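Encoded as structure tokens, the following chain is the form predicted on its own, with no partner shown.
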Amino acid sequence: MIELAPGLLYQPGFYDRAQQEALVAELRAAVRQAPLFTPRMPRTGKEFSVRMTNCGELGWVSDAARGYRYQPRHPVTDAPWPAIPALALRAWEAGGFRAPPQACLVNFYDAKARMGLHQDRDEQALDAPVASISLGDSCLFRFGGSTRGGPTKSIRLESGDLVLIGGASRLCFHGVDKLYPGTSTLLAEAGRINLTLRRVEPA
């Protein structure tokens, strides 16, 4: 692991190329049950750039109405979550948290999909780090410290990388900035998974 900040850790290639393939192919098991949908803005109903689902048995969602919320059934289709991937819950036990994931967050990137600075704050267990997986063509992750416009750094993140979130910076600023595409032959078309592993409530 190297740690690019207190508490912000950072493994290239956790996964190699057929633990990858293999994940995908859960993947989209998942999103059969549980299709890809376009969150919204609190307040402002704003799309999100990017399409997200969930697995596990709490999922993130978000719209204009009732904002940002953990729930245990689609949006959609009122259906709930399918179970999170046995190979996703590897990068989990990288972190070394007593307690499961309860909840992991598929945000499917296209070539123009961007993710501008945010914490992760909505979940109660604040004590346990959020596991993230990239999954397909490069992209720029840029993180910062717990206040807003503080000094960022940048780095470049491939397909099978993995980043924990947690301790001093649980509650750090960060997103991505943009994609590289073309850069894997993970999936048929241009475009990135991120898989965020949480634990939602105290353990």
Contents of the next structure:
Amino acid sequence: MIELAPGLLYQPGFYDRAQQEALVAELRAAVRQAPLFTPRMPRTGKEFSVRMTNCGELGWVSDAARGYRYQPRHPVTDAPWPAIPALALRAWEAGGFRAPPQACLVNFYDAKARMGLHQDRDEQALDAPVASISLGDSCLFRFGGSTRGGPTKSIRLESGDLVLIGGASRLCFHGVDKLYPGTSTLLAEAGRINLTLRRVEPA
Ligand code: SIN
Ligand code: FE2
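Next, give the form predicted in complex with succinic acid, keeping in mind that what was shown is the form predicted on its own.
Zooming out: every chain and molecule, the one shown earlier first.
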């Protein structure tokens, strides 16, 4: 593991190609049950450029009326979320937290999608790391400290890479500035999938 900052750990190639393919197959089954939806920003209702869905007992959603939150059901189908893929749990285990994850947010980036700098702070369990898995096209991932507007650094995340956002970096600002389309053959369509596993409630 490479320590990008205190508590921010990076393991390139955590999943090999065969594992990535198996994980994508698990995700395709999950997305059939819980289709991708387009979240909207709190208040303004502006659409995110990523589409998302979730696995696990809780899923992260956002809309204009009720803002960011976790809920046990899909906002469109009202069905419970599918189980977290078994292979994704290996990333959580790498973080060594004593309790299991409750949510696995699945973000799908097309060639133009990005994610502005933000903190993951809708979880009560801030002692648990967030485990982030990259699949498909590479992206430029930016991270900084725990205050907005401070200095940032960037790394290129590739398919199979794992990032653990924990410890002193648990509330670091982070985001995705851009994709590098056509840099991976993993997905049939162009784009990138990011999975983030989270513990929401105190363990
Ligand atoms: C996120 O912060 O929700 C996503 C990060 C990523 O796509 O790598
Ligand atoms: Fe995040």
